[in-house]
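Single chain ahead, written as structure tokens, the form predicted alone.
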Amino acid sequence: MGIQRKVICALDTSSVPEAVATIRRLAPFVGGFKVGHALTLPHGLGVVETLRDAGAQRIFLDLKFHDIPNSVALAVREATRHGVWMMTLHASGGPAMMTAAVEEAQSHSEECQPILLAVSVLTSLNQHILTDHMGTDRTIVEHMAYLSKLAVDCGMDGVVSSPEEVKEIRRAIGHGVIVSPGIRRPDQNLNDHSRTGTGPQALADGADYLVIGRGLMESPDPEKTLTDYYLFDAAGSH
């Protein structure tokens, strides 16, 4: 795989217009593209079609299923209609939840299966968070690598893991796919994400794609950006 090829633009926008015109000017540059609840809620799962028109040929669909199995088993069937490529649901539903999710998934055609993923700690949550207010006694680290282990256990084909927890996170699961949010130049806002690092490392660490938004959304030169500020480290090298 090209390490431009792993990774993914989030398309932080509610604009349709907005979206196609990035994607008509990322395709080129990287595997993938990000939708989340900011375009499917106002404009629907159509807007795949949308999006794949204008070039997007792989589409990660993250709206965190989280619901009882039948519900979150329906929406993978709809997700799946659409031909997503990977999509993502809370490990927290549990068990029964994500099986549920696989055999979806798997009673489709294999060319047509959308990978799965399993979100275990938002990347927003800090420990002081995950004690204090959600009441689990494990660290962070502990708590993603128990509910990560436990997706993978139910079929799921993969986890979302900060940069931060992508080493552990692959002793956990062994072999799945890890998807890296959080990804930030040193210099770069944290935003919203409260445990960040950057590509190089979490893919040294063993993640299998990166995701990227607002720095290469908002970049006059993605090419440049990509190789100057995230897929390679200080002395050049990957």
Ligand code: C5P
The other form holds:
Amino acid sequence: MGIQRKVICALDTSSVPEAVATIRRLAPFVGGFKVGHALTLPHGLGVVETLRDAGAQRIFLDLKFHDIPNSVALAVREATRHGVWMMTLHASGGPAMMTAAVEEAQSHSEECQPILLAVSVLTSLNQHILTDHMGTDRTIVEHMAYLSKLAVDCGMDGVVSSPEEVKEIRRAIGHGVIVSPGIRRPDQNLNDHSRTGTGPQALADGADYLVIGRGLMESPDPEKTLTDYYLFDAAGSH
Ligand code: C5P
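Switch over from the form predicted alone to the form predicted in complex with ligand C5P, please.
Once more the chain from above appears, this time first in line as the rest of the complex follows.
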């Protein structure tokens, strides 16, 4: 797989024309496109077909399901029927929820089965929130590792991890897909970001895919932006 194919472009827009234009521009340079609530709530899940017609062969549906097992299994069924490549669930939904999702995914023919990814600890949370408001004794990375391991033990295909924790998460889950958002360019100011890292570092630590949004969507030359600012020295090491 070419190094650029490890990059997933986040379509963080509610505008279908903007998403379609982005796909037409970026499809040759990236490995997939991430779609969230901003596109699916106003336009329905049928937007997946529209985006596929525009050239997005692999769609990562990032709706972070979290509900009772039966409801999540129904959601996985609908997403699978739309042919998504990857989708996210909250590991904190528990083992029964994740097992129901896995069983639902596996009930479809092999070529249609989506990659199920668990979200462990949102990057918007911090140690203070985890300890003082959510009552967890573990550190963030311990809690991430615990939930990530639980997810793969339930049969989930992989997890989402910020670049900062990828190494520990790879150690905790062994094999399994790791997708890392929060990728920054080396020239970006660190102060307004938390739990971020560069693309080459995340890949070296064990990430399989990097999610990059605005930096790509707003780039006049996405191929150059990817090579020079996000992947820079990674091509040589993979
Ligand atoms: O910051 P950027 O525009 O590259 O974000 C791309 C995607 O990654 C967005 O969909 C955002 O929600 C997600 N993201 C994340 N965790 C972060 C930073 C970004 O999940 N720490």
